[in-house]
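Form predicted alone, single chain, as structure tokens, below.
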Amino acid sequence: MYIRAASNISPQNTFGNQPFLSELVEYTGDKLSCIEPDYKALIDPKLIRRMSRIIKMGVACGMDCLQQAGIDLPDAIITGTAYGCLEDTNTFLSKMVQQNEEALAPTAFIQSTHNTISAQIALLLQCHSYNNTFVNGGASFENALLDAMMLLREGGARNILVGGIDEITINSHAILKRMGLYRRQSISPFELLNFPDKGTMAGEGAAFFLLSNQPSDNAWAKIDGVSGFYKPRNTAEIQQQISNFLSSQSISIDDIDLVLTGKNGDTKNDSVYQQMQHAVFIETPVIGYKHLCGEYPTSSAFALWLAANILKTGGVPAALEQAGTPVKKILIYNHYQNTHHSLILLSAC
């Protein structure tokens, strides 16, 4: 399936029409919010103020996509989160307790259910369309990827809105944080990588593509095939699951110019990558992601997002380390705490 339009809103300068990350934003801390754009652009201004942060991230960026496709109305539109409208949720939790469960207001409890983003979306569109949200932990992302490219194989669909979103709340963080998964100590996210410790940096994000089985001049690149596979017993079988990934593209390792990973600067977690690198990545050459962006479950949307930027521009941007490389098939190789591992195979168009 072709990539026909992407949006981003991230920790970078992503959204809109910018420059492909020619200059990289520094954070301090132990997180990388995203930067968010004005939203008064792509949303009603009366509907902006019922949304939550994380409902208008993912309602612009998906509004935002379509518009670069020039598609009114997607056949269908498929997201995916691990962690849904938290602040909504939250809101709506702490409202029951501070009100004993009396005369709530309807509004966070409507909003923090997981398919909030794409049924405002098919709302403000009226898209009567297939809508569905995958809440898979951190397979959500990859397994709305599946749904897009079943429904484009089997003739159901011709243009799918399909994303990936997930954000930071002060709960979600502190609760994350007590249990080991961030960095005690400040680092910057340009250090993350090269110094490796335990614990890494929260993450943020949305990003939405626009998916066709047609393809077409001003295409992006083309996804080649999508797999995943849950808790691996050792590294033997990451390593054969991906290369029966790459033999049911009928390709080897040496055919892929570049490989992304979701390196994170955890010392537990990047052991994979590590053990992947020495025994099948040995000729390839290897960046991360996730100083750009921080962990968070859908993350492997963002490196999509980077993925097809690279193909579409011919190269790697100069702030990242492989500048200038000419680039015609990326591997992005992602896991989620060593639970969730995925594979997303792109090529140039």
Contents of the next structure:
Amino acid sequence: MYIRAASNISPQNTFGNQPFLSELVEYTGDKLSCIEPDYKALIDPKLIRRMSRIIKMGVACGMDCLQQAGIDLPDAIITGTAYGCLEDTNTFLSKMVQQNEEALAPTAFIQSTHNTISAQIALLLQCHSYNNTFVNGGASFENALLDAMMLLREGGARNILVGGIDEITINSHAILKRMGLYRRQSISPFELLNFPDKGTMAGEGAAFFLLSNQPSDNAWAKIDGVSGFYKPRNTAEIQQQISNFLSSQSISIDDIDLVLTGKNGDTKNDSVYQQMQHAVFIETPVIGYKHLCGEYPTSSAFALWLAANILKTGGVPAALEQAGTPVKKILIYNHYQNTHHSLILLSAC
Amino acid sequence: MDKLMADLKEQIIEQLNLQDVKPEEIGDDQPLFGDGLGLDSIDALELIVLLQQKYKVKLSNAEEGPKIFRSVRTIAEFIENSKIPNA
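Got the form predicted alone; could you also share the form predicted together with the partner chain?
What follows is the whole complex; the chain from before opens it.
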């Protein structure tokens, strides 16, 4: 499965014609919010007025990805989102309470469903093909990828638009912070990984990929395999899952040039990666990516964009302090809340 | 009536999130749907909610909708005509 094009709206300068992470954006506080483009240049202003922030991010990113690939009409649109259109859901539910369940405005309700983004893209393109949204917590994006992979293998499609999207809202951030997911004190994201403590930083993003079963001259990278496992009982099981995945790809860990992990600065979260670093990734360079995008259930979409860009450009950007070694094969290993674990293997084209 | 129409224009812009439209750009008799302001069926639902919320006026006969929502003036007339006279 080849990545023909990729587009990414994130807390870093990643959207549009930007140099690849040449300068990282610094944050303070406990969340990393997306740097959003001028949507009027990308979406019909008549349609923008009904779109909440996450819909604009997703639609702009998906359309940009298609433009980059030179594809007018994909054979399928598949998205993954854990929280969906939270802001619209919040608006709708708040008005239900405020207005005593009477005379509710329809727009927020219509837009609050999880499949809104993929549906909006399809409506804009008049694309009547396969359209699916996966809402599986921390495995949402991975399941969208697996669906695309199966569709391409079965010959049901040649070009598929796949995306992962999640947003931070004031309410979701407050609730998740109360649950202990985020740091109590402000910290720079660049210090986050070096000073593990309880909690991490919230993040959000939209990343879309045009995936194809055919190689092309300008393909960014090739996705060799995707695998996921749920609630591993112990470290040994994680180790076994990684080993099985690499065996299924007929490679060993020595064939991997770089491992991209979902390290997020939370002591409990990162102990899983530390154990794997001592047991499996002993000699392989390992870097984290969540100091760039924050923690959210579909952050692996950001990781895929990062890995694909590293393979496209041939190396890790200097800002990530791992520059030098040519990179041809990358393993992304992420887990969300030690519940959903995923492995994505990519190779240079 | 003029005050009511001015208020309606502001509320229509806010309710329908017409970001680039200013109240003075909406004519009293300008058509709201079709070629005029370009509103659609979802906007019609939003306007029904607006009338119910702000003016406590209910549209009882859906067939009257196109006539009532033709322009800001027709909406204002509908609101005026629907007011319960003081006892």
